[in-house]
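The chain below stands alone and is given in structure tokens; this is the form predicted on its own.
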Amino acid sequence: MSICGLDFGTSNSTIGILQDKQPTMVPLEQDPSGEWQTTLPSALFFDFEDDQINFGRHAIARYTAGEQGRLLRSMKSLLGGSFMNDKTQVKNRFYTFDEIIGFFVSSLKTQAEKYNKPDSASLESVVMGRPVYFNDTDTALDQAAEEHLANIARLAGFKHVSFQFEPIAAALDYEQQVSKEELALIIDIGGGTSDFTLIKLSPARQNQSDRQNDLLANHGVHLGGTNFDQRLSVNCVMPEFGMNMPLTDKPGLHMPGHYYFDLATWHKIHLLYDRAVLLELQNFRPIVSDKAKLDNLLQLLKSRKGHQLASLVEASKIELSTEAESLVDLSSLFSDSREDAMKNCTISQAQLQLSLQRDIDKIFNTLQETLTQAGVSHKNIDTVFTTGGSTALPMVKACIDAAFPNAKQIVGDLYNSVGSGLLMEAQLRYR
């Protein structure tokens, strides 16, 4: 029986298989430098010219290059919402979100099977990762989200589908390197969720299928890297396009903010390209206090560069993981040489912290709730294991350092720890 572990993420996805009986994370795509990466950005591009579907970095590159089509990203964030049964129009056809996610999951399965030996059996059994909560408040929607994802996997060709919480999968990955029993706190801050697991780990417990007695608490909140991108964009970049600028005919009123919030939200950006929306914005021109900023917004939308702008903001957030400030090259979105043309902006660490503080506070309040559930204090934690791209942010690291000064801190593979753990779980379940 051919098995795999599949981590379908909000921002990036991975898949792990057994190749010659060895656990292997599948190289899924070459990056711009030509290096093969085991992560595939969770993105699809529907090409309107040839009706083909592209995935990952290639999908994003084709869209940002200006090719005609529809880009969809952060699809996992749709699961758990009341709109996950809705349809969306692509060219002249309406697709369910299950169908769209299914295209992406099928591409991961196909890539993994191609990478395996040509005469190997097709992948039949999968353990998929899931956040602790797809929906923080509605248990029915949370369960429905898992059922949607299971059905998607079956339609992609998997015969046996099961799930494991993503932070538990990361714990299984980390357990391979422990030398003695320890109480570990797993912190997984991904693109869409922040999840926490408190679990007892030891060499003797490795490869045991029943770990219920070792699991002290499991908790999470629906906040992650895409939320951080949105906050950073709204606070630091959208003012460059006129957000909050006064309207001259109505003292005390400002440019409506919903346009800018949509422009900072991946799955809503395409709505702003509608002709009716562009006309609405054009009608504000006589009464805005800074016509140049509104003109830049209109030009951005007419040239369909909203997703490219979102990518620039995301890249700046990532750069701020290691740098004191980051330049957002807004001028790259425009081709004109007007005197009042778009100018670049710089985001500092202080601006990043101000933008994200409320979300970070909520995430670490949820972490405290995890400890409370287990009846332990910060002093009881032997090891803090972190995974997920957003754990690399300096303010996240500072919060962890302050909360657990005496714990051993282990930084896992930010993008592959969960997938590796899911493959281990698949070995236990389907052996």
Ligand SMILES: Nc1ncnc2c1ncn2[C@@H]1O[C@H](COP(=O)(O)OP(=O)(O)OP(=O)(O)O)[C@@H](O)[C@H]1O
Second form
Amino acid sequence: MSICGLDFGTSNSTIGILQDKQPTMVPLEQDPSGEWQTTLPSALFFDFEDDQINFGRHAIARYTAGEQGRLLRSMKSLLGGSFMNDKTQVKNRFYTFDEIIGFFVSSLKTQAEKYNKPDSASLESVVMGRPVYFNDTDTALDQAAEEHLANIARLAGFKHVSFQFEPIAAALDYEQQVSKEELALIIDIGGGTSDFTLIKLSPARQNQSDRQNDLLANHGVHLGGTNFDQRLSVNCVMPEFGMNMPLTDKPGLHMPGHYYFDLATWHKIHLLYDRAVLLELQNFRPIVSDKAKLDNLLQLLKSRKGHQLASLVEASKIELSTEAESLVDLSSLFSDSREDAMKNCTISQAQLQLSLQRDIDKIFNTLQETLTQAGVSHKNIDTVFTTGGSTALPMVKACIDAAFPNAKQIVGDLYNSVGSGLLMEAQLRYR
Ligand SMILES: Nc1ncnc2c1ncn2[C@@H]1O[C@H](COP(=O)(O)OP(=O)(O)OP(=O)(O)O)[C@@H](O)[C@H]1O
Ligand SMILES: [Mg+2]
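Cool, the form predicted on its own is there; where's the form predicted in complex with the named molecule?
Now the full complex is given, and it begins with the chain already shown.
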């Protein structure tokens, strides 16, 4: 039986297999420098010219190059939400979001099978990762999200599908380097969720399939890097497109904020490309205080550059991990005369900090709740193991340093730790 661990992430996905019995993270795509990467950005591009579906970096590149088509990112955020059962139009067909996620999961499976050619067996059994909460307020929707994902995996051809919590998978990965018993806190802050596990690890416990007695707490919150992008965009970039501008005929009223919140939210951007929405926005033109800003917004939407704008904001957030300031090159989104009308916008580290503070506080409150649930003080924790792209944020690192001054800190592989732990779990479950 051929087994794998599959981490379907909000921003990046990985798949781990056994190759010649050795645990291996599958190289999924070459980056622009030609180097093979084991991460595939969780993105699809439906190309309207050749009716092909592109995945990962390639999908984003096709969209950014201005090819006709539809880009989808952050699809995992739909699982557990109110849009989960919706259909979406791509060219002249309607797809359920399960079908779209299914294309992506199938492509990961196929890639892994191709890579594994010498063993030639198709992958039959998978342990998939799941966040502690797909939905942290509604248990029924949370359960439904897992059922959707299980269904998607079965439709992709997996015969045996089971789940493990993403931070527990990361714990199993970290446990490979543990030489004596320790109490470890696993912190996984990714694109969509922040997840925490408090667990006893030791070399002797590694091969036990039931770890319930070692698990002290498992907790999380539906907040991550895509929320940070949204906050930064709304606070620092959306005002350039007219957010908060007064309406001249209605004293005290402003442009409705929901258009801007959608434009700043990866999985909602496409809703604004709808003709009816464009018409609604056009109708505001006579009454807005700054017509040029509304024209910039309309032009951006007509040329379907919303995802590109979101990518620029995300890139600035990442740049601010190392630089004091970052330029969001808004004029690069406009190719015609509007290029001059669009002011560029610079974001400082202080603005990033201000924009993210509330979310970071919420994440660290949830972390404190994790310790409270277990009745454990920070002083009892031997090791803090971090994974997930958003733990690279200096603000996050500073909070961890302040909360656990005495614990040993281990920075894991930010992108592969969960996937390799899921493969380990698959080895235990399907042996
Ligand atoms: N240097 C950095 N500073 C801030 N954020 C970063 C940095 N590098 C990556 N990120 C963010 O990390 C996130 C992606 O992390 P990761 O790939 O771990 O998420 P994921 O596993 O896909 O999501 P999830 O597990 O929540 O479903 C993105 O939001 C990205 O912008
Ligand atoms: Mg993740």
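Here, rigid core means the biggest group of C-alpha atoms that superpose within 1.5 Å across both forms. Because the structure is a prediction, the values reported are computed rather than measured. Positions refer to the first chain, counted from 1.
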Residue 202: CA shift of at least 2 Å between the two forms after core fit? no
